[in-house]
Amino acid sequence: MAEDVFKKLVAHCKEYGYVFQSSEIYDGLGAVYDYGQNGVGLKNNIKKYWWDSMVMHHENVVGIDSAIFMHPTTWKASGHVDAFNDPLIDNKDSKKRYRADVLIEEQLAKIEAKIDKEIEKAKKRFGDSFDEEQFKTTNPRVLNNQEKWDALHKRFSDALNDNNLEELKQIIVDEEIACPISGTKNWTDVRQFNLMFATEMGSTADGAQKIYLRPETAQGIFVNYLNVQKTGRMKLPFGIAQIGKAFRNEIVARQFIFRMREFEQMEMQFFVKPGTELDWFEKWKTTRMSWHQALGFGEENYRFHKHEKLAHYANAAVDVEYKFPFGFKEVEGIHSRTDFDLSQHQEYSGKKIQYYDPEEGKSYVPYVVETSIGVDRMFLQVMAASYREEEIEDANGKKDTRVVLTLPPVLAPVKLAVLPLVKKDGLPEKAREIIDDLKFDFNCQYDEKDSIGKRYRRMDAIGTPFCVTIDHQTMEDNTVTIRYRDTMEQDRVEISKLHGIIAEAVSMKGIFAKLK
C-alpha cells in the first residue's frame, strides 16, 4: 500500500511540474533529476526556511558559498581519496549491483515490520484497553522477532565497525537474502567502491590536473575557517553555514530523489572549544529536531537514530529520521567531528589553523559540531508528508476524490490563485488588478480555463493554499470569495484585506516562533 502511494507521488511530481527526469527526451540519465516550475519554488522556500533559521536567527552563525572545484589535496586531507567507499555486492544472475549494508538494513526492516504487524493486530483486537508496552514484553511472536532483530543488528553493527567485508557477505548468505530482480542468492564477494567523480582541469592532456567534484560541501567551510574567523572577527563558539551542490557516483541510486548522483546540501559547521562539543551536540540535536517538527507533519513521524558505525573522525553522531512511505529514513545528520578536519588541513597545507582564546591565553584547533541536511531529501519528505487523496462530496452530495498537497503555506510554491468566474464582463481585468497589487509579495497564479471546480482541483494538486474567485458581485462591492485549500471553506472578504490574510499565513514569523 505504501509503495502504491509512493508511485502515485512520483507520478504527481511530474504531472504538476515538480520534478522531471533529467534529459528525458534522450531516455533520461540515471539518478539525476530536474526541478520543474513548482519544484524549484518549493525547493527555494525550503532553502530559505533553513538559511534564515541558521543565519538570521543565530547571531554567531554566518554564511559562505564555496566553489565546487577544490584543490585535490583537500580530498586527501579529508580522507575521501582513501576512505570514501560503499560496500558493494553483485548478483551473478541479474548482474545487478547492491549496497551490502542496505540489503541487511532492509532485512532488519522486514523483521521490524513483522513486529509492527503483530502490534497493529492486537490494537484492533483489544481497542482502548490495549497496553502496547506490556504486549511487546509478553507476546511470544513479538519476543521471538525482537530476539532475531537484536542478534542480526549486533552482528551487522560489529561487521560495519570492523570493516569486515567477508562477514557482511556471510550475513547476506545466512539470512538468505535474495536479489529482488532475479530472486536468486548467487552473490559475489563484497568489495569497496569509491564514490567520488574525478575529472581533469587544464588546457592540455600533459598539463591537466586530476581533480574531483566535491562529494560534500563541508570541506569548503573548513578550508575557509581562518578567512571567515579573521574577517568576521568571530569568537568561539560560532558557525559557518552553506548551501551548495555535491556529487556522488552512487551505484545504488534509488527511491526517486532520495538518493541521487547530483544533489544539494544545507550544512552548518559549528566551531567550539574542545571539551564542550558534546554539550553543543545535544543542543543542536534539540534545535534541529524542533526545526523539522515546526512544519507540522506530526512529531510521531520523526525519531533520532544513533549511528551503528561512527566515522573515524567522530565522537558522536545521530540522524533525524522521518517516516517515509518506504519506512523511517534519514533526512539530516548531526555529527560531533572533533578537531579532525581542521587538524588534517593544518597538517596537509602546512598553514596554522588555530583559534587564539583570550580567556585561556592560548591557541588551539577548535572542535566542530556539524548539521547536514539534503535539500532533495527534505523536498521528498515535505512532498510525502503533504500528499493526500481525500473523499469529498460536491454541492449536489455526489461523492468525489480530490488529490491535494497540504504543503505548509510558508513553503508552498504558489501562494494564491486568482480566478475570474467567467472570461467577460470585466472580471479578468479585475483579477489582473488584484494580481498586480499582490505579485511583488506573493507568487500568484492567474487561471481562467475550465469550470471553477476544476480550477480548484488543479490548485489543490499544486498545493496552493488560497484561491480567490472574482464574480459579478466583486464589480459592485469590491469583495471576493477566498477559498482555503485544506478545509475547502470559503469566505467573502474585501479585496483590501487579502494582503493581510495571506501575509499572516505564509510568513516565516509564525513558524520561527515554534523553534526552540
Second form
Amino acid sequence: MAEDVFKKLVAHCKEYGYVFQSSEIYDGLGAVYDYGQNGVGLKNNIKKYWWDSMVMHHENVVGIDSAIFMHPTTWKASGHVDAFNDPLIDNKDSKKRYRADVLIEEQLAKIEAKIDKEIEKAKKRFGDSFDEEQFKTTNPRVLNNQEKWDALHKRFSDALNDNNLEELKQIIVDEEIACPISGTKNWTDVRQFNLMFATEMGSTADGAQKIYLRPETAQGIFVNYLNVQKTGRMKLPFGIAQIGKAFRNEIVARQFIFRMREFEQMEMQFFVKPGTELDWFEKWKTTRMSWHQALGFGEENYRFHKHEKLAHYANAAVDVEYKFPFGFKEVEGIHSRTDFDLSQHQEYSGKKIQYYDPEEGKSYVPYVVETSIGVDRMFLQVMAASYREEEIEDANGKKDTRVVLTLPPVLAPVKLAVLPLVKKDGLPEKAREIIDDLKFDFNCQYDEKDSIGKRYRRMDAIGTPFCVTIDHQTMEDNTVTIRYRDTMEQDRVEISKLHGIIAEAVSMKGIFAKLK
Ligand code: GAP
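Could I see the form predicted together with glycyl-adenosine-5'-phosphate next, after the form predicted alone?
The next block holds the full complex; its first chain is the one shown before.
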C-alpha cells in the first residue's frame, strides 16, 4: 500500500516538473537525477530555510563555499581512501550486487513489521481499552519476534563493530536471505568496495594526478578552519556551514532520490573546546529536530536513531529519521567527531591547526560536532509528507479524487497563481497587472487555459498555496477571489490586501519563530 503511494509520488515528481531521470533520452543514468522547473524552486527554498536558520540566526556560524576538487592528500588524511567502503555481496545467479549490511537491515525491518502488525491487529480488536505496553510485554508472538530481533541485531552490530565480513556472510546464510531477483541463496563472499569516484587532473604528459570527487562537503570546511578562524577572528565555539555537491559510487542505489550517486549536502561543523563536545552534541540534536518539526509534518513521524557502530573518530552519533512510505529512514546525521579530522590534517599537512584559548592560556586542536543533511533526501521527505490523494465532491455532488501537494507555503515553489476567469473583457490584462505588482516578492504563475476547476487542480498538484481568480466583478470593484489550497475555501478580498495575506503565509519568519 505504502509502496504504491511511493510509486505514485515518483510518477508525480516527473509529471509536474519536480524531478527527471538524468539523460532520460539516452535511457537515463543510474541514481542520477535532474530537478525540473518546480523541483529547483522547492530545492532552493529548502536550502534557504537551512542556510538562514544556520548562518543568519547564529552569530557564531559563518558560511563558505569550497571547491569540489581537493588535494588528494585530503582524502588520505580523512580516512576515505582506506576506509570509505561498503561491504558488498553478489548473488551468483542474478549477478546482482547488494550491500550486505542493507540485506540484514531489511531482514530486521521485516521482523519489526511483524511486531507492528500484531500491535495494529490488537489495537483494532481491543479498541480504547488497548494497553500497548502491556501487550508488547505479554503477547507470545510479539515476545518471540522481539527475541529474534534482539538476537539478530546483536549479532549484526558485533559483526559491523569487528569489521567481520565472514560473519556478515554467515548471517545472510543463517537468516536464509534470498536475492529478490533470482530468489536463490547462492551468494559470493562479502568484500569491501571504495565509494569514491576518481578522475585525473592535468594531461598525462605532465604526469596527471589522481584526484577524487568529494564524497562529503565536510572536508572542505576542515581544511579551511584556520582561514576562517583567523580572517573572521572567530572565537570558540563557532561553526562553519556549507551547501554543496557530493559524489558517491553507491552500489545499492534505490528508492529514487533517497540514495544517489551525485547529491547535495548541507553540512555544519561546530568547533568547540575539548570536553564540551557532548553538551554541544545534545544542543545541536535539539536544534536540528526542532528545525525538522517546525515544518508541521507531525512530531510522531520523526525519531532519533542512535548509532550502534560508532566510527573510530566519533564519540557520539545519531540520525534524525523520518517515517517515509518505505519506513523510518535517515534524513540527517549528527556526529561528535572529536578532534580526529583537524588532527589528521595537521599531521598530513605538517601545518599547525590549533586554537589559542585566551582563557586557558594554551593552544589545542578543537573538537567538532557536525550536523549533516542531504538536500535531496530532505526534498524527498518534504514531497512524501506533502503528497495526498483526497476524495472530494465537485459542485454537482459528483465524487472525484484530488491530488494535492500540501507543501508548507514557505517551501512551495510557486506561491500563487493568477487566473482570469475568461480570456477577454480586460480580465487577462488585470491579471498581468496583479502579477507585475506581486512578482518582486513572490513566484507567481499566470494561467488562462482550460476551465477554472482544471486550473485549480493543476495548481493543487504542484502545491501552489493560493489561487487568485479575476472575474467581471474585479473590473468593477477591484476585488478578487482567493482560494486556499488545503481547505479549497474561497474569500473575496480587495486586490490591495493580497500582498499582506500571501506575505504572512509564505514568510520564513513564522516558521523561524517556532525554532528552539
Ligand atoms: N559528513 C558526514 C556525512 O557525510 P553521511 O551520513 O554519510 O555523513 C550525511 O551523510 C547525509 O547526507 C545523510 O544523512 C543523507 O541525508 C545525505 N546522503 C548521504 N549519502 C547520500 C546519497 N547517496 N544520496 C543522497 N543523500 C545522501
